[in-house]
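Read the single chain below, which is given as structure tokens and is the form predicted alone.
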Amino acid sequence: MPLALSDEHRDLAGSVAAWSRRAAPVETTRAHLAGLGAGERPASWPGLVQQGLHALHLPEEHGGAGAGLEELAVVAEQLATELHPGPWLPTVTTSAVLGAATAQGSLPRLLEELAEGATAALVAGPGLRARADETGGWVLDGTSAPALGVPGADLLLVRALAEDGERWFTVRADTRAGTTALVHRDDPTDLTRSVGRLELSAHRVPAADEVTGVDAARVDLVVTTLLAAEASGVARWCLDTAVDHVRTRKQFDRPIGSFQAVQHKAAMMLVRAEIICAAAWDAARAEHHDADQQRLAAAQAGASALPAVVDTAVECISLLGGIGFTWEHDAHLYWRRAVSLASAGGEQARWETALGEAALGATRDFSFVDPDAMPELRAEVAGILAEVAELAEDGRPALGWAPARGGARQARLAEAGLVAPHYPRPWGRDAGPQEQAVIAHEFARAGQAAPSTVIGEWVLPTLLVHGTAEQQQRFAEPTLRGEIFWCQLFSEPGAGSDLAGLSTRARKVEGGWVLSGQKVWNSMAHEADWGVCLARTDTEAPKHEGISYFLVDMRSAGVDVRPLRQATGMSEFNEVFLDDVFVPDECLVAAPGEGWRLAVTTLANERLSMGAHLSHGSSDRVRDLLADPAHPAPRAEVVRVLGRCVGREMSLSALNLRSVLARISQLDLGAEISVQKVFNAVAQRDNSRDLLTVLGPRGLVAVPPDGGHGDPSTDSRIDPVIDHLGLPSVLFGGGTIEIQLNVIARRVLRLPR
């Protein structure tokens, strides 16, 4: 999806796209590549200035518009996508810094010409000085670092380091010698744009153009949400012309895009083009946020858009081949604006880190209802919530894997309709994404945990839309009430992410079914009551239609369940043997050999989420390294491995949020929930193995829970090490990052087969 979700910024998008295509073809774009890199404004300039595309942003009251940092984000994305030219980047990059500034002196003269159409930049550098004279104003020396838009502004707002602290000036320079504010032009990374230097040489600057009340956090928050903003028009393009390419070029005889591996690599394109836009939406509507709030969006733009963006266009000239290395293919353009872009926002490791100490003081916050939102609806559940305080703790509390099961507190909750509040009623309470999250910030606020069926979270949803009354009234409120526990028993030995493989056999008797095969990688057999099983009920038939869906009783005669010991040392699977199983009639959901598409809705149905939990390499681990004065590692080298476990979190639940979003306004959730998918496992894979790398010694020493024969979530601060060493557990449940990298090639990008 494009960074807007709302109709009005889908239609903005719209409108500057075409214009764009309009005004300023890539084709005269490339005629004129020596004047734009001095300075000079392309022919588009005035058409984009009549648009107001340059003053979207400003106050009504100077000439503006009076939108927000979200609506000029989505008019970058969309400039970026066309390559537009020129000084519009650096311009409201600027503008938008000054506009938050406190009014006084000439700041509002200087907004009004930017409204006109000026041109400006923002310079900064640690060479820059500033001291007070003796009239009241400043003197400014230094030389600044290389800045976009600085040869051909007429207006630079410079930040200069003064005995105090940090000032802010604006300044009209000059490319003639001699004077006191020379700018120097360099060789633009980007041909499409301008790059220089300021030099400063006792400079005089008076009182009135000194710029007050500029905060720290907005500046960041402007500078990396509109580069994180272009940066995903960039990847955008990218992508496209990548599977475009892909799909038409042709190699022994097949398009490319048949490929595997060329397939892996468009679906990665495509993953991080997902989270480059997520992370400049976040920043964007992180304008209204608190400053702690801005610092989190802000860093993490920094820290995670900006590098993957380069990573994109290098990916693209990759699947392009030779072609896309030549001067003549636009890639290297793009290529160069991806460079161009990460080196504005400056140094990894200092979003990074910036990243990880806002993380320590603050959480960024994904909630889209408003804490006093639907007032009747929280009244209710607070009701509930207290009285189930009140009764007696008669169920066994979840262990591990394994919910709670039973008592009178569970029973209150599904009378309620609060286990599952977005089933159907009776079971539920028809929940849309609003009032599930109403309902999950009641419980936070009452300090419950908001129960869960875990696998029956997956079958009831089968069952309420295949399974006959019968079955619903025999399972869904049981389940609910924790009274029953479910497993799966899908995969099998020779039929893992080919689900459609497998060799469980269900042969026909008199009254029901006989199942004979084996099942693996069961999380929960061995606490199951009932399981729900795929088996193969006509062996002539396609492999994908031969298959039937049945409810196992796990105590029946002839179910073996076998723990599994895992790498970590420990048992959280099973593998299942069912020999001659029977299975009555009424437990066989749907009619024979319908089981693969009532397999494909469960394995659908997934609960709303609300953030981004992760199983293995959570950040807390990080933090509890933080908060051990015993370890060896540098603090800032942890703090740095913190921000980018954080980033990865925050991106996961930014694409969490948009997906949600999305869905309440009936829009195509596209490639969102494949994306999430596989961005869940790689950040779980990520963020474990960040975390090894600041373990030093403490990482030759490895300690399972419960001596080795414990499940590890009943631990809640578990060894680092058996954490990495239970990865599989994710890296595989679910089909693993390559099989869902197929998924996204061939169902979302279309390639060839």
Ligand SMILES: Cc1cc2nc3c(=O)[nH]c(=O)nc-3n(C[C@H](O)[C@H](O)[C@H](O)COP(=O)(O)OP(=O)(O)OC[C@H]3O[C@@H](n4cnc5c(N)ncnc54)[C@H](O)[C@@H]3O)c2cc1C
The other form holds:
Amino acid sequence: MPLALSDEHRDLAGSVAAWSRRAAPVETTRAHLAGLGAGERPASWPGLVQQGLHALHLPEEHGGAGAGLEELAVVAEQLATELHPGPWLPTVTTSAVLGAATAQGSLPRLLEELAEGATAALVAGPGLRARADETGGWVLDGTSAPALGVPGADLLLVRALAEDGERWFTVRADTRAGTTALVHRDDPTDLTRSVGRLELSAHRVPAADEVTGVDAARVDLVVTTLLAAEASGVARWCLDTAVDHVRTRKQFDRPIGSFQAVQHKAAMMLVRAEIICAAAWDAARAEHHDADQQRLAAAQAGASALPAVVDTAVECISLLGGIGFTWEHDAHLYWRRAVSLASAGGEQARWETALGEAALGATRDFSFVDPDAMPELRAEVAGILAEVAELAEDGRPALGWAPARGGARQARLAEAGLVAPHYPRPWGRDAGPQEQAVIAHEFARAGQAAPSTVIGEWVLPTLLVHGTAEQQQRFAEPTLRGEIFWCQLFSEPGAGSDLAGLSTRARKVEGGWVLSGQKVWNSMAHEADWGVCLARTDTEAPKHEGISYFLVDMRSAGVDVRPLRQATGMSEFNEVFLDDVFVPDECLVAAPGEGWRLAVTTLANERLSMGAHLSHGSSDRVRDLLADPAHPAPRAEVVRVLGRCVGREMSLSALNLRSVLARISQLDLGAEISVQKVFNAVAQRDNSRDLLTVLGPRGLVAVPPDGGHGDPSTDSRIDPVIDHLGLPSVLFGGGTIEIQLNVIARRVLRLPR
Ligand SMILES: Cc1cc2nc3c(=O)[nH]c(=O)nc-3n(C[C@H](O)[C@H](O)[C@H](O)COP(=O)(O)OP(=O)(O)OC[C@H]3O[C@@H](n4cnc5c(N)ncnc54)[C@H](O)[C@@H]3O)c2cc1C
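Mind pulling up the form predicted in complex with the ligand next to the form predicted alone we just looked at?
Every chain and every other molecule in the complex is listed next, the one we just looked at coming first.
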């Protein structure tokens, strides 16, 4: 899904893409590469200016359209998908910085010049120095780092180091020898744009050309947002091109897109493209947030989107094979642009460190409702929570996988529809995303945790859609009150990923069914009151059609639960033997043979809840290391690891928020659940591994959790090594990464079998 979510942004994206395709087709760009590299403007520039795409963000009083970074990011993504050539990116980056500076001296006139179509670039580098001269102006010296758009720019914005810190100046430069502001042309990596350095030799700048009021956090935000937005456009082209190719290219008498190795690469490209897009989108929206938030979002775009676009481009070339490496194929032009974007952002380590430092003082805000929105709902929920706080906590509090057990507090919350507010009434409140967010906010404000029914969260949605009124009446309320606790009896020794290969049988008898077979890896079955169980009711029917969905009383005769000890040393899952277990007719959900359809609903809810947030708190543990003065790892390295861990958490939150907002706008994302689940698993694995890299010899010690009850996926106090050993719960639960990649490849990318 592209960056644009609102109707207005999607219209803008559509018109920019169509215009760019017409005005600057890649064949035309190819024919002018030498000139473009030297800084010539493409023939499309006057049209771009006429449409105002260069001045969308400039203040209206200076000739712009008064829009913001979000609109610029939407345009950047589309222009990059079309490989639009020339100085647009460096020009709007520079003018977005200038547009927010103090409008004094020559700046107002320069902004008008930019609004009329002048081009610009931003130059910096450790070698650039500024000293005050006797007239109140400045003298600049030194050579900048290579920067996009310098050759051919009408105006350069120069960041130089003065005695008292950084200062900014506007400079007009030239390529002719003898000038004090000399432009050197470099051979550009991205052949569609110029690159060069500025050499300043005692170059005098009048006081009026000093730019004041430039905010460093905003500069980083503008730069990384626009680079990441272009990266998103490039990643999208790479994905679409690779997918189109593997659908039709045949080897071994099959389309190569039918090979699983190829499918998984393509599916991971989609996941990466979504991460890049989410980072760019989040950075753009941070324009409206405070400086701490901007620092987090800018660093995240720099740390996650920019390196990822290079990987995506290389993967595209690898799926195209030899043809992708030829000059004739456009892939290398996008590859070159990807490398150029990543390089323009500076060193990855810088952004990871910046993110780690920023995360020590602030957390990125992913809330999407105004704190004062829905005052009546807020007051009502706050009132109920105050009432709940006064009640005795007579149930068992939630512990790891084990949900809270009954008690007056949960009963009151269930009665008020606050345990699962999104469920239909009377079980919930039919709450849409905004209402849910307001309710969650009130829980946080009251310092109370919303109770979880754990596996009940996957079971109840299935029952509320497919169960009879009697089944809903019998199970929904007690589950929400914490009086019934569920387990899921799906997997079998011979049926894990291929769940439909299950062999547990259900035989029809008078008044019900008799179940026989063995289930395995069943979380918390040793504590559960009821289990949802898949069993085969028709052995003649095709694999997916003979399965039925039963509700099994775990205390029934013939149910034998045997706990299994896991790699962590804890016992949370079990094997469950069903030996002629009688299940009455009223505990069959839907008709016989409809079990597979129901299982898909249950698994979708499992994936949704497992994909929505990172449950391994690796970043908290990295923070613990930073807070421990005795920990021997170098601080800089630990901060960088923190940046990486927080970055992955932010990616997941941004993906999640985008999917919520898309749902509010009635957009069908299709892939969202599987993309989130894959990224969740990959992120938790990588965070956990990164944590180990700075744990050092502390990793020799693995302290078992008290009582064997703690859950590595949710208990933040758990030992970091035990936490790492608990990774399989996120890598396998709800379907393995490979199975999710299969789903993305076949259902979303529509790759052939
Ligand atoms: C902590 C934990 C809790 C669990 N809780 C429950 C529970 O409560 N209830 C329940 O019913 N189950 C539960 N499970 C089981 C879980 O759903 C299965 O482990 C999972 O579906 C994988 O099945 P498997 O273990 O048999 O591995 P297999 O299916 O044998 O897979 C082994 C490897 O082969 C790969 N593979 C298999 N098929 C393919 C394919 N077509 N393409 C590519 N790769 C493939 C897998 O990705 C994996 O890497 C739990 C598992 C764990 C780890």
